Amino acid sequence: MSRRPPRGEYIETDTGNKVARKATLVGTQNIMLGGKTVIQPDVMIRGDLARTIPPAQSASGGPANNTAVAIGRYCFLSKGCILRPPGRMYKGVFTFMPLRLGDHVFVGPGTVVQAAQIGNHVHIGGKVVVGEFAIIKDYVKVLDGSVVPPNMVIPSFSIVAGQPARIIGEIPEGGIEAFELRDLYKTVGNNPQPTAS
């Protein structure tokens, strides 16, 4: 009989991140998690697609910052979503640029994100495609099935939908509480807490 406790579905880090054992994180040395982030099963984060800078082009004498994907606090990555840094030609060489997610970002199931930056308190629905180098500002809701074209900039407090995506409304005053993900964080993990009703 083994004295070891049974392995849970999630690995919990010192900073409170909950990473599913069935999630795929490639190039973990290039992925930064801010803390209290949930990564569900079948999520893929491509940290291996890091910026390729020759040593001579490094600005300082120290090592180059090779963070490919930076994720803020209280983010929730749903099943089957993919985070992939955007790539382009830079000084005659194809390279990948960093993908940055702010705090309290919800990414729905089956969504593919290749944006340059996603702000704080953003809700991205299911089966959404966020094109390369798109920028999504703070307090934005992207509805299910939307296709955000490459290089699109979505202003703060917008509601976006369509293929291609366009702004169809704005977040009403007092509607920003719905973007808080602290309670959702508590419902996931090896010892989930029931929601308070």
Given for the second form:
Amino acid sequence: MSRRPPRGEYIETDTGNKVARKATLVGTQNIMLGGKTVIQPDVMIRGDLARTIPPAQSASGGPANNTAVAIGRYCFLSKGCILRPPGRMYKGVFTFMPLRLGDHVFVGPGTVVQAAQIGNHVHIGGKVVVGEFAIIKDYVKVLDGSVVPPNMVIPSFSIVAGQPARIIGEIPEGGIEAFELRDLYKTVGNNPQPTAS
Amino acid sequence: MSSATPSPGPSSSSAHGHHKRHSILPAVSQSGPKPPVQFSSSCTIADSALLTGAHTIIVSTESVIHPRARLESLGGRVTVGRRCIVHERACLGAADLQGRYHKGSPDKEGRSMGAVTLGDYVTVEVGAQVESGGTVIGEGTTVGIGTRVGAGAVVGKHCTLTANSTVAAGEAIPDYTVIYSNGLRRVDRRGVSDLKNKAQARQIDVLRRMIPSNPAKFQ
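Mind giving me the form predicted together with its partner chain, seeing as the form predicted on its own was just shown?
Let's see the whole complex now, leading with the same chain.
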């Protein structure tokens, strides 16, 4: 029992992030993880598609803080999903804008997210496509297989489905606790704890 | 409970990084035979692109192949036109849903059609699957995220196939068609083809500087 522990499937950082070894994170300098975030295998995050135009005069800093993808706390990226910053023509030059995820965001398996901003406590199902520059507000549930068209704004507390995605309902009063991802975070990793029943 | 393993991994901290972190990508296993390639000198092929197959793969001037894109020439030759963009996890020359690689039937002069032919200014987005077997994607078309183009389909010029749409095998799509929702079609009458081509050229200028190209790896 004095040998090194075997290489687990996840790398656990000191801020509590659990990143799978088989996840593909390109351009990790530009990816910010909030803490206690789970990234499962086969996830791909394109951090190399960063903004080329500097936002303000930060001559001393240089390209030190050029965030392409910013993820909040307790996020859960399921297997095979892809996060990629949206890009468009801005002032005559093609540039990528940062993709910002809030806290407690669940991204289902096989989903492609190219949104500009996703709020807190959002549940995105599997095989969803979130188009470029979409904005998803807080407490939203996007059902499996939806296609959110580019530039769509989804207001808070809505349930969204379809292709193209339409608002089909509202989150009921007691449905807010279902968005918490703290328990899900504990079930994943090298020492998974059983789900609290 | 959660122990921090000492191995150096792609860990990202919430504060600004002091030292330069390297992107440690898991090794991409290049399974399958290494295909003969013809790359233009100005094209951008990411290091972790996946090129397999027996037939030639041609990538023309100023085209961009993102990391983890797949170009499979098992069913025939794969031709990528000028100024095309192939995003990650897209597959040109894929097998159909039963796992078969179709070979194209010969055209009128008896020459064999390549597996997949992309015109100029085509964009193939994340996870799109363009099946092999004489499939032709016309100039300026955008194949959306997760779209599946069947074997032998001929898609016209400047079409827009939105996300998760399907084109049946052998189908011919007229020019300027938009396929949206669950198979609905309409005609795009905006007349913005030239503007889209110019925007694509600008996008390629930026992508060429961002994606480190390594064509020598595949030659």
